[in-house]
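Shown here is one chain on its own, the form predicted alone, set out as structure tokens.
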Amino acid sequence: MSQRRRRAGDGPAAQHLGEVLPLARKLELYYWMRLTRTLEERLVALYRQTKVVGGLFRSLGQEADAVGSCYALEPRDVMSPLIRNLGAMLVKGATPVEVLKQYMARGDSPTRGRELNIHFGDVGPAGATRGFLGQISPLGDMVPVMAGVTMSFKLRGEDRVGLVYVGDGATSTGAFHEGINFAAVNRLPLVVVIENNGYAYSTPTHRQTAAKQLVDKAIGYGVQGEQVDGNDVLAVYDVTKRAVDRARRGEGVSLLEFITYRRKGHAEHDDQSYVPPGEIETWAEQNDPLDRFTRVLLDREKVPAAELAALDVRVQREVDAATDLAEAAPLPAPHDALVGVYADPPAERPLWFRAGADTSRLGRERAEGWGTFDAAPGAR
């Protein structure tokens, strides 16, 4: 294949960054990847006594290419999630309790309340902060913010790389190829991933893209542009891993695309009656990332059984916990709502909307200012 399009694995072996890890970093992929699932299934018992506020997003079936790829992240870089990449989250700093506290809208939750699942950040100074950013819900959006922060890196001269996570259904919005094209012409340090699973909500790839693969899309861009099974999580380490480092010595954008599978619906609420027949049992049986992970480690690098066994005691305890203290928290007060939003002040008066209204025209009530006409109290 050409330079800038390729396929992981087509190079020799020895270049294979994932295979070559210690294995002791190996069994930290196990245990991100074990993380994301248990603490996504205790999501969805929380979703089903009502204690989780909003939607619950899955990624059942990706969990490999979220902890794959933000594993071949530094701490000083940073990383903008989708709602499917809580695994990505969890190796960024972001911890089970803010996760759970966060879709239960506790009021000490990142977000006190306001907002649901993985909508928080923590981004700044290299070294001061985890290196997370919030995210933005419209397709694609995020890949412009993105080239902001990566100009930002490249402005002041900062040994920083940006990746951020995108879905199939994303690369046919303005918004990304406004943003990959800003950050191609400016050869910034920035990782754009195509998280291909096949569908966009409910729209199969081939319904709202006429590309044969996505990948082909970064011929247009002139950029670097790989292709990688997704479930394999260290083929997925080892694309990232390398694009990372072309980012940081200054080769500028790549564009990869992982090809995986979404097991649940867009939320738990999606029942996938678009979904073909067998399709999601197949992948399941043939295609799950951990179940493949799992293989590797028990078969090619010869882990004890009861190692893994110990890894997911641990994984279990520590989501336990979580689950404890987020029951615990208290919800948010009434006024939390306005904090950081009213920048001064940061709380107000029960109906503060209402003083100086007038109530003496056509029965109607307006504030101070509000309208084409003095509300001033008294005015006639």
Second form
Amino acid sequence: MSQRRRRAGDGPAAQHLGEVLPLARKLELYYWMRLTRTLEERLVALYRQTKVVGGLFRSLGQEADAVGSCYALEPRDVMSPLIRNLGAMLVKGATPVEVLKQYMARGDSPTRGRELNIHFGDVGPAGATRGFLGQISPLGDMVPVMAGVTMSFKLRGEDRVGLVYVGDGATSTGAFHEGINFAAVNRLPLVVVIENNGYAYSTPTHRQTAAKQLVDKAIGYGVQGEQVDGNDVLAVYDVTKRAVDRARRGEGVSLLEFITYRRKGHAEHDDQSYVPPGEIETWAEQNDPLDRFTRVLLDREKVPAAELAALDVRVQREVDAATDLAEAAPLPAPHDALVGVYADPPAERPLWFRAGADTSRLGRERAEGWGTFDAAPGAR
Amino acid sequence: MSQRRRRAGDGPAAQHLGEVLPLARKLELYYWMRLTRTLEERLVALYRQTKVVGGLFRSLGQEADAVGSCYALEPRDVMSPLIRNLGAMLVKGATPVEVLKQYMARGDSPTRGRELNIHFGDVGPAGATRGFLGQISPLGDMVPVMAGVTMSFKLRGEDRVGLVYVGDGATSTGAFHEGINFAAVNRLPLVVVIENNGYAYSTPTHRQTAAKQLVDKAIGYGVQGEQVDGNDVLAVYDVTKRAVDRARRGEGVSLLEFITYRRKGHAEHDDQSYVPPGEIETWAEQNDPLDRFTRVLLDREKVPAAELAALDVRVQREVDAATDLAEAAPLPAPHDALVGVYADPPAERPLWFRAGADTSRLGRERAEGWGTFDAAPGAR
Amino acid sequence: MAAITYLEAIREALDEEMQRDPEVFLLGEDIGAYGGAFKVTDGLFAKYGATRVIDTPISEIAIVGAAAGAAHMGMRPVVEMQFIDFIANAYDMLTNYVATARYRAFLPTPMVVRGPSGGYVRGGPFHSQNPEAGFVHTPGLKVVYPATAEDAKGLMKAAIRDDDCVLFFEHKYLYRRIKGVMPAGDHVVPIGRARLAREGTDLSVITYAATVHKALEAAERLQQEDGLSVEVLDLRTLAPLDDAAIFATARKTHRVLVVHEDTRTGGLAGEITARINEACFAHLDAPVLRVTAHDIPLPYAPALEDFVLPQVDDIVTAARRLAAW
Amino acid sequence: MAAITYLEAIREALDEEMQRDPEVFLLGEDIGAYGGAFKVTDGLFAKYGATRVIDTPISEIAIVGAAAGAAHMGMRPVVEMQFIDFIANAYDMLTNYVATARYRAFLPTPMVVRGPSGGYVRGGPFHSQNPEAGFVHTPGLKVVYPATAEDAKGLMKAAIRDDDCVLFFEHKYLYRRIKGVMPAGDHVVPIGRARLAREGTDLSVITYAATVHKALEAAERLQQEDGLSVEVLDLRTLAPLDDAAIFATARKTHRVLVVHEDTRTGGLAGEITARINEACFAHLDAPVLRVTAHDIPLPYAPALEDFVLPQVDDIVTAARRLAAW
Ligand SMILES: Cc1ncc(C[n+]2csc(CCOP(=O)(O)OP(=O)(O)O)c2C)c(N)n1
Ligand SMILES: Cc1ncc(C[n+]2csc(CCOP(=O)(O)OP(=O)(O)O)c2C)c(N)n1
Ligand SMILES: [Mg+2]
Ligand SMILES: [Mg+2]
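Now that we've seen the form predicted alone, could you pull up the form predicted together with a further copy of the same chain?
Complete assembly follows, chain above in first position.
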């Protein structure tokens, strides 16, 4: 049942769904990958200016896997990202200004300054929400939650699919195991993606599991398994789209393993002293997903270099504009902390020793629109 | 890597380690299986007389798997049983009188009335302890604990092996997953046995996992996997002994799946209404492990029927004697509850409103021998 | 109408809410055809089928996490822990994921986690627990623990309708031992309000769950033997605590005994004592006293369990000391 | 001798104990060559090798469970949670398995679970927690939470030598912010004894961990601005609590403020209040007051975090009210 390479389950004559994408859509993939990288580079600059509150997490070298996989989803589908899935979030409609405001802990950021970095989401009814779920830090937990999200699709007969990312490290958690098993037994429309980027913080994958490859776990859960080159955006799209289609057809869970590489440290502060010399350089030179895809577009698809350059400029402008907006955004007001732990009561009262706390506004603090920050998908 | 049937990893010419056992040892296997069954029947009688405190758990029809596997261990090895592994505990040196006192919550039972049924153990240094660990109720937890026990063997260079049982149901727990993965990565000398008896309480195995067979999980953990007929005591011994030998040779973890059947309900109160009609009867008539092994002994090994009958009588006498001892055993004194939550302080003080509590004896309550109930292995 | 047991009252609430709201569904181990370890869901599988009464693998993390995911999407899952003791396995999911979902991500998570709790039944250390303290300590969760059949039904209906996660502890000692006649109509008991189980003037016992009945028994004895008039407040909801009711009884009798079955250190009685001390200090004629279990894992043998857990005699002893202060 | 940081003091304790006792070994995520997320174990892998400083998969259940198994066999594992927040994943293993092992099975389980805890560092809801309350509530566990570099070292050495499981909370705000000169020789601070951090006569602040430093700052201000003499008791050990020290300060000043960084409801301050109320009722001139975090998951933005957590100003405000009672 576990397939070592892509498409074995779909018959030998199956099309490569990535390669047959129209050029316009391939250029969209390029756009999202470039946007991911440029936005992260901007975050690095802001981080160095100490404008980022807390840590900064990069997905350098993994843009293809995040973008290519999420691109296989429909707007009504729901995706659950992890810290290296900025690209997937952008594809799903998260905007650069949201991301920047989050990292800078602004008062009108998607979580109003309550949560870190890209821990934010927008889920609910199809159409009304963009369909990505805010992660929490404890690894693996999103797998059971996404089992529940997709269970709701199945119970209600909705034509929606879920996709959840985990790292190689997170496969060691009990939550991952219980979640994928639960989804498998109930044949839920869920795609579980393992991004094997070689490391969990400092721990190499062979200290995380004794399995030869992580996709070998598929058979033990009785689900379809496929492994793919995670730095080939079209291959990632191909394998994910097939898994999404299977889920949509009611064929249950797939476990996909993307082979990729984390070129930056766990977070910006990590000096990667544990990485064997030359390893990062080799991946950077020979296996950068943007370089690879650029070559495909230039050489095979005959896209004029100027067209890609124009996209790069567009991305740069968008990130500049988003940065201006984010930097001008207000910080949260302290008393905002009191609102919304429960639906009822809608706000906590400040403790008595906080005599100075301004509570006069608490009544109207819980506006009707108090949900996700309401930047529409078009607002990107 | 995952082997569907026994011995595939050991070359085609490998001996059947069960079949080549000397007759005297085969008769020991018979003795332990018979003792397990007779002791449980006695417990049923006591339960009906309301002398058992709490529930009663049977292993009827699973005696071969518990006895045959544990028989593959050396006295210095450590085994962690579950609720259906009374047979394994007896092989490891637990005595009928200990079991009876536990079930009747006597004051000199192995846990002095603190824990239920067969939740008791005796582990520590080789030689000084019998080598079985007291289970707790939350399923799966003993797998990580046994990873730690076997890690101590490896770190200290001790020639000892661990074996841990889980049910088909317990394979769904996060603890099972984290524990076997941890053991696999560290190549610990641990044998993990899944007793697939068809049900977890009322839940059939196909509602527990979508895998075709539970041994399919082995490859995902990078460990050796073997499946065996759990009602064939010699086959169980054979497969387990090979796994134990591999562990002892430093070849790491094995995952064994025993196919068996739980003929009684989850506990005595369970009416098994969820079992398809005829299923239990079929297993009882065609696949009772004691019947099957009796036939092997009579037909193939040419043991005189009278010899087996004599063993049965011996077992009956031992269980009778143990019952007399257990019924005469004292109930725990109430203030015994206060002793030994911590090494220091050695006892809690009674709360002030317990004016009547006799605390005069607390000082000497924590005797030097305050460890496991000190019935020597020979005392069986 | 005939009286029904505490357990039947819970079942009736589940049934009525499933009838009323198609988004309500049940999730848990062996709750389907088998009806659950204690038969709380008995008959519901037959009535509502496998899509609304869903048997799960032995996976408390996944059960709670999946309930949260479905709840985000507008469903109203009711999860059974086969024994509440196993809620410890889902502690991360409940305290880190579920409890924070609304606050950190504005995600509604209307779900109920229910299960048989408590001791006095010779269940031993892993089938007798009262794990409420850790969850009352977690902002974002609500906690209820009914003592009567009427409240078991009414609070379950309120819990299912609540827009946040409610932990619903059911005392297994009470399941079949007590009965009540259900009020007619849509009987909903609001979360957050205590119940005055017995009026009195000399001292107050504040408690919840099985020890409500022990307190009532003690109160009766104290009335008869000592002529003491004991008020008994049944908290019913543990988070949020009903401060108004707690303070009212403290200010009325000036002597308060807090009783719970849970262990002493870090149990809820400390929190209640602190609140009374803060808000009613001038009204107290005596210290707030606590009758609780000893700080010991609950042993199995009857003599040991009875020693560790609070008994009617203990409440009587403590009340006498309080009255004599 | 030169002063070393709180973090270095912990490392020194680990190093000395590993040197002293070959049964001591370390287990955790990224603690080997990398030296741990906060570099607490930096250098120990190089010194003791891969059999005594063991990197693990991301498996808190397994890490804690394996430590228990090794401890049963006579080893002395010291486990790191990369952030203490993830101890929630091992809640079942710690509270059900580890805490009960000695009592139910007479199994020694000498192990330490340590990890970076606490807020004031913009860590957000999952990298700032203070989960001590749930464990102080669990019979069978010991809990320490040092506030000084000296105690960090001395308590770690005591924890490793203790014959039961000790949870060792390290405040990450203090890791590199405070220093101390280590006493010469085998510096062991006994578990279960509080430390008088400042003597005073008008009122007492009882606290632990990072808020010890906030309390000391407040005490200084109260001395200067109000002429109030404030005693500050640093609990250091949370389980078992040092009743003698708590009662002594309460009986001395007659006014007690309990301060902690943890959320209010169900936090340790309630337990401490209840104990003082029980044992020192006649000595109290005012109610025991609590300064704690708000009952809110800890938000990330500085303005929000600072609002939720207790600050020096809050202690000053509360102390003034207490003094004026
Ligand atoms: C349950 C849990 N334990 C530990 C951590 C700390 N932690 C955060 S990220 C990380 C490594 C994650 O590695 P992986 O899953 O491979 O994802 P990657 O960062 O490589 O994308 C660890 C150990 C955590 N977040 N959750
Ligand atoms: C974590 C946990 N969840 C639920 C239970 C309740 N429970 C006790 S036994 C059991 C079924 C076990 O089935 P299996 O593992 O197949 O073992 P078997 O009884 O068949 O030997 C369940 C659900 C438990 N003990 N632990
Ligand atoms: Mg990784
Ligand atoms: Mg089973």
